[in-house]
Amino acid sequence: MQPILAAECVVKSFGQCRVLTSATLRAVPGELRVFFGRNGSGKSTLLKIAAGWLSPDSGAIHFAGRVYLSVRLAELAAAGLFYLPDHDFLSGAFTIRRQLEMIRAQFDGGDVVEAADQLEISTHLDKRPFELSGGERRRAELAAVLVRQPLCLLADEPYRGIAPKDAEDLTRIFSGFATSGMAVVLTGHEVPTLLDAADHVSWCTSGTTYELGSPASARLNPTFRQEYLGEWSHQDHMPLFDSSRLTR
């Protein structure tokens, strides 16, 4: 299936620091794609550019059949993209119920109570985000995704600060989004969890990106194993291959 979202040939610098050089991100309907990269590699920057949060120095954003050389988050959100940052998505000024209702009204979305039931936060609807645990707060954010019913979800570090039990539930929820036809892209460092959940793996390193394919293919890629997976990958005792197997 063709990507519904593609950030192509993205270049981005902050002052004299070049963060991205010809980087690409793609999201495909019905797939859960995982985007790996060390801290500072540029993966979060690329996600923000793909969502319209940041402007690239050069490159293009393709979304839902349109090409954008310059685009803002609100424009892509109206077209069906949902960007979930790594923190502070929900405001502390309003209850969860009020914020979900605002999303429903703005985007003609789904039922708030039904979404809360599915995400098991019904008893927290009249609380504010700071009254919830990290896992409860993340569930409330994903209830916002259910209410919005987007075509594409970009979630930056959604497992950060989440307990293992909550992480299992999040994986099930993200997989369910993809199964329903949504295009889902996640970043994170939770290697076993994300590799087990992913349909496709991408890697951001040295300012560029590599499409590694299936999790099985990613595990076999020697450069990815050596430079990112590190000690975790050695537990598999998999043979190494020539680095020319990397495909961009």
Contents of the next structure:
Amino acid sequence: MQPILAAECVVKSFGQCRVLTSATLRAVPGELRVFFGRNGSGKSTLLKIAAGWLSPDSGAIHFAGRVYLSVRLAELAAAGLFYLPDHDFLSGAFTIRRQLEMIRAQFDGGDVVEAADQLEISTHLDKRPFELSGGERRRAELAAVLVRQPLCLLADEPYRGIAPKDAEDLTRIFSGFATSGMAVVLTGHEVPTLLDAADHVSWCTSGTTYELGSPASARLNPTFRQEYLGEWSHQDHMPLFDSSRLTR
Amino acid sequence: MPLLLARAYVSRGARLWLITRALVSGAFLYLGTNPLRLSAVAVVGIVVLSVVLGFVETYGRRERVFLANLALRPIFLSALFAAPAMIGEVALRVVGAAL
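Starting from the form predicted on its own above, please write out the structure of the form predicted in complex with the partner chain.
Let us now look at the entire complex, which starts with that chain.
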């Protein structure tokens, strides 16, 4: 299937520091794509550029059949993109319900209460985001995605500050989005969870990106194993917590 | 633009204009000038300052991404912040002329 979003040959420098030399991001409808990369490798920068939040020095953004050399997030959002940044997305100034209603009204989106029920935040709808835990805030952000019903979702580090159990729940929700036909691209370091859920793995390193293919292919890539996965790759499916080793 | 969104940001603009106007009026009173009969330049300055403060608050609350995801361009946000300031200034000018 053709990508709905593609950021091609992206170059970006901040002052003298070149962060991206030739990077590519693609989002394909019905696929959950995961971007791995060490901190500072340029994943977030690439996502911001693909979302129109940051201008590239060179490169092009293709979205929903149009090509942009310079584009703003507002323009892409109107065309069906939704971008979740690597910080809290919802404003502390309004209740969750009010913000979800704003999204619904703007895009004639899905039902707010239904989305809240689906993400188990119904009891928090009349609270402000700062009254919720990290995991509940992430769920509220995903409720915003459900209400918006975008063609493509870019989520930067959506697992930050949440427990592993919540991460698994969120991954199921992201997988559900992809199954419904949405193009989903995530970044994160939750390797076991993300590799189990991903349809495609990309690796961002040294300013460029590598398409590693399926999670199985990614696991077999020796450079990826050595430079990113590290010890974890030698312990596939080892339980994180072995209760038999507990001593009284 | 949905009414809910417009109402939220117009009321923020109104609050910021009220604060700005109160401070500027205080300063003009201190300088011995009637704050209800300001020059056009001063009035435009107050409107611009209200809009700037609106953006500062929006940036401070990290709402930019949220608003961009709502396909709301900065120019529309400026209009939402400027509208109550302009209405307020016109009202004060009418009151000032009547007194």
